[in-house]
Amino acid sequence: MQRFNGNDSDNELYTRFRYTPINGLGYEKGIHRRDPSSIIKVGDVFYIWYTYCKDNKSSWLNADIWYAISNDGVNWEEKGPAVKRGEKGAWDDYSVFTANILVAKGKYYLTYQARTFLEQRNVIGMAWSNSPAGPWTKLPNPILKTASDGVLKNEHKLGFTNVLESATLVDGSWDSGAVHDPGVIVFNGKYYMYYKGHPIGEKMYADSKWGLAIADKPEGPYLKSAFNPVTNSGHEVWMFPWKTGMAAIVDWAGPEKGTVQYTEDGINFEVITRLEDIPPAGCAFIADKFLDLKDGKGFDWGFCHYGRSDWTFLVRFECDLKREKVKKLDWSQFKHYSTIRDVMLNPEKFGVTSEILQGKK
């Protein structure tokens, strides 16, 4: 009890998540929609960006970045591509994916992952626009690259799609294999880009951490922090202003997975609470994300993706991570509690027939 900080119901950064379908961006056979960006509101219109892919072998490679708009956050109209892959031979000719949005100095900036046919290691790119509806202008070069150490057997195998299939010849540093999930937040007058890193190594996708790169201008240059990695855990990157600092939702991967952490300086994180059923690849409507007011209010809704099927799709969530909001903690609202997820995924494997699921038996 000496370590006890308070009950979950009294913890400002504790919540339970509720999920509902999204009209216009839900399940559609043959189309992957995944890895949504933060949601922004311009005038009376909400905007979101996401990975759009029709490949039946991968839901994030061979992809482009699309966007959609909404007047209420529930009913969405898909508008089409925002940023497309480059021409053959370009550093982004195979895939552009996992985008996030930055609003700064009257312009809009999309950060995203990119891959070429000729390289297994991906990079982080950026495009800018005077309008959230585009058109978007890509910066000519990546704004962040992997560490250059570590060696893969098939480092330059043309058309290579899966790093896991390539044997490691020499292990690399923590972000030598991939830099993923870029997201920029304005903090102390600078632009803090957090990203996920994987090492070159046999356990490349089992171990991931977050890094930080800081710039004086939205378009960079972004310089990696000397303190990297700044977390020992975490897969998708999810940062938001909270009071005078920032909070991070650290989902699966690592010894501190499933936690909310807080930092006053953007580098040193402290575990505040643990969460269950965290939205996969979650991003939210965070009204003050780019204002740098040192009075972060949090959020209470956003998007994530459902990715455990042949075709991924977007889902909306509600939560209680807005300051001073009364939390909904009644177990009856959370049907996943005490439910084994494998049974939910494939109930007939365990003798739970469709008739039982529909309440007919």
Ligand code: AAL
The other form holds:
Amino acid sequence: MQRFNGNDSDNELYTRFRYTPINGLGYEKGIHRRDPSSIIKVGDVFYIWYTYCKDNKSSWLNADIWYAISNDGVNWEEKGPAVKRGEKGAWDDYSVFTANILVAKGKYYLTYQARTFLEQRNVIGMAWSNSPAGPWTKLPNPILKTASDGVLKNEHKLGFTNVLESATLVDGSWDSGAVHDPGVIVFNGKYYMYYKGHPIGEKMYADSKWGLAIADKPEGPYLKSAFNPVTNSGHEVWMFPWKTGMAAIVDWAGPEKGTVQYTEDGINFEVITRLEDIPPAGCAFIADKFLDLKDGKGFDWGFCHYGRSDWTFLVRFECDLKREKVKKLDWSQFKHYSTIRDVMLNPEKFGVTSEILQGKK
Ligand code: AAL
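Right, the form predicted on its own is done; let's see the coordinates for the form predicted together with 3,6-anhydro-alpha-L-galactopyranose (AAL).
Everything in the complex follows now, all chains and molecules, and the chain you saw is the first one.
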């Protein structure tokens, strides 16, 4: 009890997640939709951006950034490309993907990953617009790059191969292999871009952490923090204003995976609670994400992706991370309680059918 810091029911950053299909952006053979951005509301219309890819060799390379709109958050209309990859020879000529949105000073900014066909290490690009519906103007140069140390085998010749699957010749620092999942949040009058880094090294896929790069203006320059990495864990980045600071949902990689953390200054993070069944690549409708109010109120719905089917698709979730909202904590709200993922995936292997697993005859 000495290390007991409160009941889950009293912990404002504790929640369970409930999932429902999205009309218009759900499973579709032949198209990957993945890595959704934060959702914004402009007038009466919700907007979301995501990776759109028709290549079944990878769900994020050979891709562009598309967007969709909705009036109710459940029924969505896909509008088409927002930012497309560049001409052959450009630093974004192979893929633009994993976008996030920033709204600042009456303009809209998309931050995203970009790749050429030949260079395995990706960069982060930015495009801006006067309207969430575009047209988007790309900044001429990347706004963030990987650290340049570390050496990959055949680094400039591998073409399609993902950096995370390439052989390492020399280990590099924590964000030498990739700078991923860029997302900007307005904090203390500045633009705090959090991103995920992978090191060049044998275990680069497992050892991701998050970094911070700060700018005075929305379009940068973004300077990497001297305190990087600011987390010791975490895969897809998910930050939101919370009370006077910010909260982070730290998923999937590292000793503090599956936690919600709080930071008062944007640099020092502490674990507040643990969560299960976290939305993969989750992003939410965070109404105050760019307002810098020092009174972050949280959110109660968003999007994520399901990435283990032949074609990746988007899924909606509801949760109880909105301050002062009564939480739904009953175990029936958490359908994965008392389950095992491998059994759910292949029930026949365990001598049952999926109907039996769902409690049906
Ligand atoms: C996601 C994100 C980045 C990676 C890939 C597509 O989980 O972390 O976007 O590059 O997978």
